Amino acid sequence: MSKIGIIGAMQIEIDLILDQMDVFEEFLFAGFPFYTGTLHGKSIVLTRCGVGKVNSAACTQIMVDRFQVDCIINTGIAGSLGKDISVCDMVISSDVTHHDVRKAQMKNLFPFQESFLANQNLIELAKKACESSDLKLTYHCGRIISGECFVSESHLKENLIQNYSPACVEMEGSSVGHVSFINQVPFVILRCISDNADEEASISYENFEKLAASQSAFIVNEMVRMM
């Protein structure tokens, strides 16, 4: 049986999935909680990695090494960087990259990738889950960028748009994709939009954080059900 790894940064991003799981065992490695069990009859490893790229990279590597997962789905929330991408829309990663690492460094140093491509089968499954869910969510497929900061300034937002042509920005997805790539594990990053990555971002984030996190987790739940 295939084993599905699911990663969320914060507890609210995994609560819905954890509530639906039949949990068999709980583990704690390097401070990260890992829950093993089943969801819709599928073998699942669920974890909370904490905020930021270093945390998510460490957690992803532990998941690969300790649990030998066959694919990884990263669920969470993000700030919109697309004019047609609104709060509570879903973004499915086409690829992911670090916006706080120079492109030349990405290209010329190991693992010699300017970005990391998400698995096409997982992308299509995520699209199908969005289309078939009762939530009737609007979804977009595009580049997700990550860095060690919460983007809440218009000048930074415009710079990121100009340099990367991304759909959204957050703080974990690129490192999950990076670690998945070097371990040859298929992955996809899912984000529900909580804010517009501008001066109103903090207020919007507080208002929509829980809803956005729950909607992203719901789509992951649908994906597992459809596998």
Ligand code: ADE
Contents of the next structure:
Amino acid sequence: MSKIGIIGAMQIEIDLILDQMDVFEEFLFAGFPFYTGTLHGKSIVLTRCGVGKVNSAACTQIMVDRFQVDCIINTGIAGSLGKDISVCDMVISSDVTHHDVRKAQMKNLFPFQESFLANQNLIELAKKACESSDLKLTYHCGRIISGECFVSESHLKENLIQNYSPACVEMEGSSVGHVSFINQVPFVILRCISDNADEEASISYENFEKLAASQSAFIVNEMVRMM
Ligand code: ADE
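Having seen the form predicted alone, please provide the structure of the form predicted in complex with the named molecule.
Now the full complex is given, and it begins with the chain already shown.
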């Protein structure tokens, strides 16, 4: 039976899934908790990787090496970088990239990719999950960019839009995609928007992080149910 790896950065991003799953065992690797068990009868491994690209990269590699997962879903929240993408909307990754690594460096040095493509089957499944869920969330499919900073300045936001044409920004997805790519494991990143990555971002984040985190986890739960 195939094994699904699910990664969330913060406890609020995995709580709903942890509540729903039947946990068989809990492991601790590199200080990260890994829960194995089933969700809707499917074999899953769930982890909380903490904030940032290094943490999510480490956890993704552990998912591959220690648990031999067949695919990886990363769930969480993000700041919108799209005019028509509002707080509480879902974003499904078409591809992911690091916004704090030069494009030339991405292209010229291993692994020679400007961005990492999400798996088409997982994208379609995420779309279906959004469409069929009772939450009736608006969803968008587009590029998700990640870097080691919380984006809360219009100036930086505009630069990112100019350079990457992204749908949203967060702090883990690109490294989940990067590590999945070099291990040839299919992945998709799901994000629910908590803020607009501008000067109001911190307030909006505080108000919407819980709701957005649980909405994204809800969609992942739906995806697993439909698998
Ligand atoms: N996660 C949620 N909102 C974010 C933002 N504005 N910047 C980076 N990561 C985020």
